[in-house]
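Shown here is one chain on its own, the form predicted alone, set out as structure tokens.
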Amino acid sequence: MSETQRDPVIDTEKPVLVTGATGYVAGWIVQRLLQAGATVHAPIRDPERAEKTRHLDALAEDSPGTIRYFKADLLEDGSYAEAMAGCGVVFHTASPFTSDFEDPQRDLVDPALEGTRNVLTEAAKTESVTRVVVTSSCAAIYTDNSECAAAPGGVLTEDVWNTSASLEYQPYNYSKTVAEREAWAIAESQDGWRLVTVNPSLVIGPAIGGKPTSESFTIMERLGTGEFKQGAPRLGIGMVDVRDVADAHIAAGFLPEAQGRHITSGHDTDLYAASQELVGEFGDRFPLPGSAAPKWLVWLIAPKAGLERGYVARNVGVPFRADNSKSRQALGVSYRPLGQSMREMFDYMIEEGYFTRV
């Protein structure tokens, strides 16, 4: 666990709700809550599927806290009422992060927007709730790296909102933007609880268990299976360790003074540079990128890779820059080194059988 400037005290008097509890980021949040002795309420679509909760059950067995499962659906109004009853803090982490979708409205926007609406509307009806923490994203702040240079001071801050994404262009970013805007609208319509958002960049690092559906693992798998062996693009990107993101959530939920949005991004990097953090330890066993692909080549082959050439122009070879000072100062997050996060994630994926070549 990363060191912090302050140590938030987790309130164990009331249960804590974690939506999407079986997910990548949520697993580490649940771990911290259980270790503190909290009772975690975990609403999931099918509580009877033991394989989905096995890793969380293992956490509970080794912790002083307890976990309870409830049946709920992001798109079903009122389905969170039972799970939320009596809870003091609500962590809303459930939202799809994938590039594998058929209908952006149905597969990305509806779960993100309607899920946020259903969870936060229920929180507004629940008197015990005093704090709601929503897992948003840097995607709600920007779409293309070229926007970083256009931001005040040439760097993204919490004051910036994404205005360029749409259903047709980068629908994931659009889904995160409309969902977070809805969260703030609901928060401002009531006075029972305070909303705090955590806005991570690309989340990396080991999972608690299983094979998460997060796009982060897809990207890492593509690196490890040789897709970029001849050259990885210098696609500017922010990266952050999943455990640091969990720490940010805990601080956002339990520090009395926490408020507003928080860019949670440990490193301004690019895909090629990040991949090189793996070469020293894994380069003799895996076909990792050996060089950076020139931008003109990435632009040329973009349509075959499912990318728009405009996206390549605005993001490859264009640096990502974000100001993480608020997360450091207000939430006390201290970010792990990029190489540590990359290597520990890759180790985890080897153990879980993501790669056949070892």
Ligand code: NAP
Second form
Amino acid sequence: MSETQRDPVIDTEKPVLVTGATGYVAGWIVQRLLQAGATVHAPIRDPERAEKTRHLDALAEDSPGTIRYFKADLLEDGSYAEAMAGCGVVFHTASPFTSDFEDPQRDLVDPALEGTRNVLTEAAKTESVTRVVVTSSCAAIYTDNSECAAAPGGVLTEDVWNTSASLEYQPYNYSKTVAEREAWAIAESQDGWRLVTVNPSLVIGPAIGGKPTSESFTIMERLGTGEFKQGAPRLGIGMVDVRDVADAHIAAGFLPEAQGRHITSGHDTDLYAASQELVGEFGDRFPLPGSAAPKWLVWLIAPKAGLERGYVARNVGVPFRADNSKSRQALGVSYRPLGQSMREMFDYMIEEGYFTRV
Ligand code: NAP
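Coords for the form predicted in complex with this ligand, given the form predicted alone:
Then the entire complex follows, led off by the chain already shown.
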């Protein structure tokens, strides 16, 4: 993984806590930890539901490490105490990433913000903890692509904070922004551990197992089931492979000098361009986008598609630009090619039966 020979050494002396271990991103973090021989403490909502943990159990069986489950919920104060006892590094990844919500406060902001408060205040009470890594997002940096050009140097950096999202406009971005702000406030109020954040753009690539609830899969599913067959928008977007995101987390957790935020984004691209990475291998079997939809058309039909016209104006045909140099230099991340991540994710989804309707 290393571009600069900054290979992190995973400390296997103390257990490592991973929240949201059943999730898409966390699965690959757990995989790296188990491979290194670590004991992973995994506080999850439903330890009794075998289908949620089967893929993690299979990983543990094939690796030198061990996984232990605990019952915890982001919204239940104190529920992470038992799992955190004795842990050295805490990875806090659990947070809803979905467009399927009814009440943005209840379904997105509360679990993101209260959950961060719950997990990090527990860490502040737990003497053994020396490092906390929070999975934040580029969503905590920006809302609309028009903000990229407006940023200093015309590119998003770790110095930029999202000031445009709200409960009414792009509430997922809002949830990640208030949660990361809270994480930094808690980190500054204590001196037991250092906070490091990983801020990925849209994560793609295969899952470690199962059918994750992550919005990443919903987006890819829409591409594969023909929703954009008549034309995909040139919606500027950053993308990054899930395995590169996991490597960034491991470096953030175990490199002694890691500090601050890290934009973790492999590619500045757009939805149409990314979809074209699939055409060569899958175009004969799947109704993939054949052309780029003109912006005026996307603007015109936006309300029908549940999109605000202002969103289209600020994002379609407007490039996403983010500076990933800190993640490469400080964390040693080297990013996989976009086509590889797209194709391996699509392959994974075919195997898991996502496209049975096609
Ligand atoms: P995911 O597969 O849906 O994982 C979300 C995890 O959060 C699941 O393990 C879920 O547990 C857990 N969770 C949700 N609500 C919870 C609650 N009330 N109590 C306890 N656990 C709860 O999504 P993901 O894509 O891996 O996202 C993981 C993290 O990466 C999130 O912080 C997300 O904001 C961040 N991120 C993701 C992307 C992306 O493109 N995927 C990009 C940037 C940042 P259950 O299994 O019980 O539902």
